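Only one chain is given next, in structure tokens, and it is the form predicted on its own.
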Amino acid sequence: MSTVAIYKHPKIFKLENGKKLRNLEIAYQTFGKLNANKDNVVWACHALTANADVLDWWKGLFGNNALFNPEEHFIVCANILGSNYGTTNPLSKNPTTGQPYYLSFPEFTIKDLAATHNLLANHLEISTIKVLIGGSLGGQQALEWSLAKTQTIENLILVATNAVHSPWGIAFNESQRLAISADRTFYSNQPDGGLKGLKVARSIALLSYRTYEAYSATQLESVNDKITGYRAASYQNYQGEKLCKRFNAYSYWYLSKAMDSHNVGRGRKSITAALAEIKVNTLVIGIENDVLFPISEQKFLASHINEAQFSSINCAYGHDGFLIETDKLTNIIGNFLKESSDKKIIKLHKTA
């Protein structure tokens, strides 16, 4: 059973930075039934620009008689604000001036996106979520959701992400916006401007989701005589194309920014006293080879949170790691919950 849905937020929402928005929009899909006990709740949070179709993007960790499974639980994945797939974004209508917002849209934080997602959960009447998992900007968001303390979380699975996004992540970020904003149909407002631009910043991101071993295998020349059209350079160009054909530059714009936002010390005493705060039951996994997420940063996350446990892997392909190596996921996520739940049956017999 599969539900796509939209929920419109009767009140005005408010942002971190004072802004508020009206006529919040949150699209969202739910796979699975909620059990009678409301214990079976796996709630993903998905990366800048996936969709709610959790099953589609991370294929092999949830589908059917995957680790996280329509069978089993009852899974909800939200688009986030500002995404181009459903929820309100600066393509959306502002209702006070009956046009799309474009670049009148207000700028938002991962706060932001983590208070959205309470708003749905309360709406759907979920107050516990047996696992909270989130990989990238979805790990920035699971984080931040966390630490609202907004529902309770059982476990928490954070891969590949941080815990504030570095100069480097952001550095990475102001180039991609560059590009865009290099490109004079950006400032167009239609719907399709810009779009020359996301081309390059795909191209530029891509470089940091990916390694030079995962070119290598992948792009490498089958002879030596070419001057020219190498299969790295149409690659580029193909991917760049693609994610044009399903996402708008100006979500694109916001989204980046708001990774940049991300920093759990942010109103609160420090990182580290944030991170402490967490008493959730927290996994933390690394991809080793990642460039956009270096490793050190989950192992940061873990030495800072509370008892969490951490596991790493070995990927080519670097940050996109956390999409593909679906089966070596499975193998410690299934592993660490297992663990988890062995750990609350000796607590009650202990108790008892």
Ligand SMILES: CC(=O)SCCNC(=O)CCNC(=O)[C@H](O)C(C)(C)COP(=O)(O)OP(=O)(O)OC[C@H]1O[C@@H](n2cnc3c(N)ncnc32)[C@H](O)[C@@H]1OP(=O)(O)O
Given for the second form:
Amino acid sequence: MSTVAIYKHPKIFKLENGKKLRNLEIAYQTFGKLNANKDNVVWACHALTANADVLDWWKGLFGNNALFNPEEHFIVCANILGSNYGTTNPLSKNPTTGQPYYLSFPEFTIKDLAATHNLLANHLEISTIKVLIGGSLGGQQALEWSLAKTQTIENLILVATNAVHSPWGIAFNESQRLAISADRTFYSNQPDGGLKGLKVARSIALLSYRTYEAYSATQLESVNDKITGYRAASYQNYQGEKLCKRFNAYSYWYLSKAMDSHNVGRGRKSITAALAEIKVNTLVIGIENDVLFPISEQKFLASHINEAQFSSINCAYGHDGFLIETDKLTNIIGNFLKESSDKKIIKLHKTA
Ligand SMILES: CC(=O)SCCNC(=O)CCNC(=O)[C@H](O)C(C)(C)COP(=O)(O)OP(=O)(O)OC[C@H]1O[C@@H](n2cnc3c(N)ncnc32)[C@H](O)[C@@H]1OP(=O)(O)O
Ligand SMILES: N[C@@H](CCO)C(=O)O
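Having seen the form predicted on its own, please provide the structure of the form predicted together with the ligand.
Below: every chain and molecule of the assembly, starting with the one above.
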């Protein structure tokens, strides 16, 4: 059993936009033990609304007897900046005013999320990461962190993610923020401010996480005589309410802005030049029916990262398939890691 630990950063944390955060706290969980050589670290970066408990939200890929297991690996997952599962976020107390930040929280970027992972890795005395993995927003962090070159990353696994957030993705996020800001309680500075808007936002997001086929498979009416009260409508409501029970509108707002900011070309020569800088053994996985992060984005990553391998998963579910298709992920990632380790052994034999 792992519990959430908190790393309290003793210094001011400077964000990419120049703003400063005092009293940064990072909530994280670890599973397993760091071995004597400190070379068994598997670091998972979570997506938009998950938390540090990777054995819970990525079960099947992570867990006892899974590919990434605490018997063999030292698994680390940190709750990201801005999220409400323990890390500093808009509902945290601003040390200057003694009141929660709400909308005075500074905006942050994916680079900032990567920088917080680096702070935690330093605190845990981790300088080598055997496997760095993330899907969606988690993949964006993994990519930026590998570009920051603060740790030695041996294997980078990017799932259903991209090099730059697309106009389509930004448009989806903006429509969700419009829904939140249309709820006037968002400006009330209450922890439950904007919840009605958040419900709508999640229902919009669902349309990008699933597919036409997924809705047809799960929400088709069994009778033909209805003129109201459709299953698909009830599903949209249910999913919106489900998120409101465990998240807040402010975190959602800021995290969606961070996603919009993702662009590995910013501050570097170009997007392709940035990707060419990555010399890590990389596997890129795409979901064939992903409408939010279409597979062309993962093909682009794989074709510009040095010798990256590309693989795809057929999943009618769409984008969220990266959280669900854990057997397929286990198979693809397991083979990739085995091949990489075999190649390493052959290389060692040749040089011996
Ligand atoms: C504290 C925490 O919970 S931690 C965070 C957990 N979440 C995360 O980590 C974020 C990542 N995870 C996710 O985004 C999701 O959990 C996923 C993508 C993995 C799976 O999504 P789900 O919502 O579980 O699956 P799906 O889209 O099939 O919907 C099933 C749910 O909708 C309900 N549902 C299905 N059809 C309908 C309908 N017509 N009307 C009402 N409800 C419906 C089901 O009863 C089920 O409810 P439940 O979640 O209460 O069991
Ligand atoms: N379903 C994911 C977002 C899609 O990447 C989440 O709620 O974290």
